[in-house]
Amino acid sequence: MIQIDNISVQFNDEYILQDFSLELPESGSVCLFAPSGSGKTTLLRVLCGLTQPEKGSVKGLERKKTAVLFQENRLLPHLTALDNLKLVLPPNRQNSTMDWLKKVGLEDASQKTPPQLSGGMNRRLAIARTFAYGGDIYLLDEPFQGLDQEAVRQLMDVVGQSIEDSLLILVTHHREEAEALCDSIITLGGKPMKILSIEPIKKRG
């Protein structure tokens, strides 16, 4: 269990999170569902260690490998798509890079750099890099932004097949994505951000 216990984070004298608490499972998939600008990304930054709360604690992340997909792709523009993937892989897994490019439909773009790719192709590459890196916890911040519906369906399949026994924390304000990928939806809102509801998702079929 990952325990977020009474954390507070503020920017410019405004609390984004104040005495915020939440329990997350060791594995499975959870959606943090809220409008843009509510504080979801701040919570993800706390979970991956990029933002330190001024009070409170987060327990259960010790010795966990975390893979993060930010809203920005954060690709290296001077490296090819293939080399952007190789950069996150140890030597014994370098031969899996083409497999990941095929999964996201970029096998024909392996030698192109991010400036030579469309916005949607760069997002596919960022998703491939996140899951090629792998982890015990995946933090995905609006992973399918800028993609058409066909691409979203394809990539949701890739995500669903890749998380295995890991914990997926999905941040989105698209409910259909949450229902397709997650076991539960935690609806958040308000300022500072609070938990409004926790809803289990019944999988179809």
The other form holds:
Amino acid sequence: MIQIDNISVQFNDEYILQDFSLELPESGSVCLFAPSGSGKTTLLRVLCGLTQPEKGSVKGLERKKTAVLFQENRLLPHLTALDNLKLVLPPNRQNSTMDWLKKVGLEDASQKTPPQLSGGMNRRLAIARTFAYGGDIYLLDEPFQGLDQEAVRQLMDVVGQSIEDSLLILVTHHREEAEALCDSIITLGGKPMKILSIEPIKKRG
Amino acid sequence: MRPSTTNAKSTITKGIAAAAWILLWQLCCIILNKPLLLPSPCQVLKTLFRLAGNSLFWSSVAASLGKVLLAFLLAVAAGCLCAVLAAAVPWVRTFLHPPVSIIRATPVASFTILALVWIPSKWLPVFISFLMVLPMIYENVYQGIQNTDPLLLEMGKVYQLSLWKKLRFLYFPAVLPFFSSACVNGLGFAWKSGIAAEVLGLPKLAIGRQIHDAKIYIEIPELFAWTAVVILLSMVLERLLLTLMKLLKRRVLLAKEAEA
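Previous: the form predicted on its own; requested now: the form predicted together with the partner chain:
Full assembly next; the chain just shown is listed first.
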């Protein structure tokens, strides 16, 4: 169990999170559903260690490997698609990079650099990097933004097949994405951000 | 238009401009008609060939070149080290601020005369060039480090990139343009300050010494010839450095290295 216990984070004298608590399972998939600007990204930053809460604690993340898909792609512009993947992998796992590019439909673009790729292709590459890196926890921040419906369907399959026994935390404001990928939806809102509801998803078929 | 065609055109244009200035120089010589005060380009060229036949010429060139390059390399190493330390530890930046500001604001001549008291004239050009180039490298490399994309640095942290990968793929590409321009400007400055220090310090074998002697004996064509040597060497070194920087850039940004 990952336990977020009474954390507070403020920016510019404004509390984004104040005495915020949440329990997350070790595995499965959870969607954090909230309007833009409510503080979901801040929560993800706390979970991946990029933001330290000024108060409270996060327990259960010790010795866990976290793979993050940021809202921005954060790819290295001077490296090819293939090398952007190799960058985050240890030498013994670099043989899998081409497979990951195939999974996200970028096999023909392996030697192109991010500036030579479209916005959608860069997003696919960022997704491939996250899952090629792998982890016990996947934090995906608006993973499918800027992608067409066909690409979203294809990439949701890739995400669904890749998480295995890990924990997926998906941040989105598209309910259909949450319903397709997650076991439960945690609806957040307000300032500072609070939990409004926790709702299990009934899987179809 | 292909880059090679553009480059060729640019070289031709620069050549025409240089030729026009040499022609203007020649015209001034004809109008003034005082070769002792203003020698003609041909006269300077003849003097240069005459000087080049003497072993003293090559010894002086080698000694000055060696000292300037030594000073430049030391300044690059020290400047990079200081910049990295200043970026990593904020108080180092604060600590270095006063001397760096003083060095930047003080004229080369003041430092040279001051340094003459403590340093043998042989090593004076090395010290002065080093002192003048160090702040340029330090400031530029520091700015380059500060310019590194914070989003990419966060990515590097989250994906647990090794220190080597962070340096190689996140910091180096950001620092390289700053470092490159600092090196090109710094090398030119190392030459100017080094020769100025030689003129004041008068070491035995040095271009600056020859310039000084030419002035004392009112050998104006020699003065021009030695100045031409300084300009030519500076241009050649700048070209070499630019080529080196291009190679370094290609090497640093080379995609295949990502797996290292």
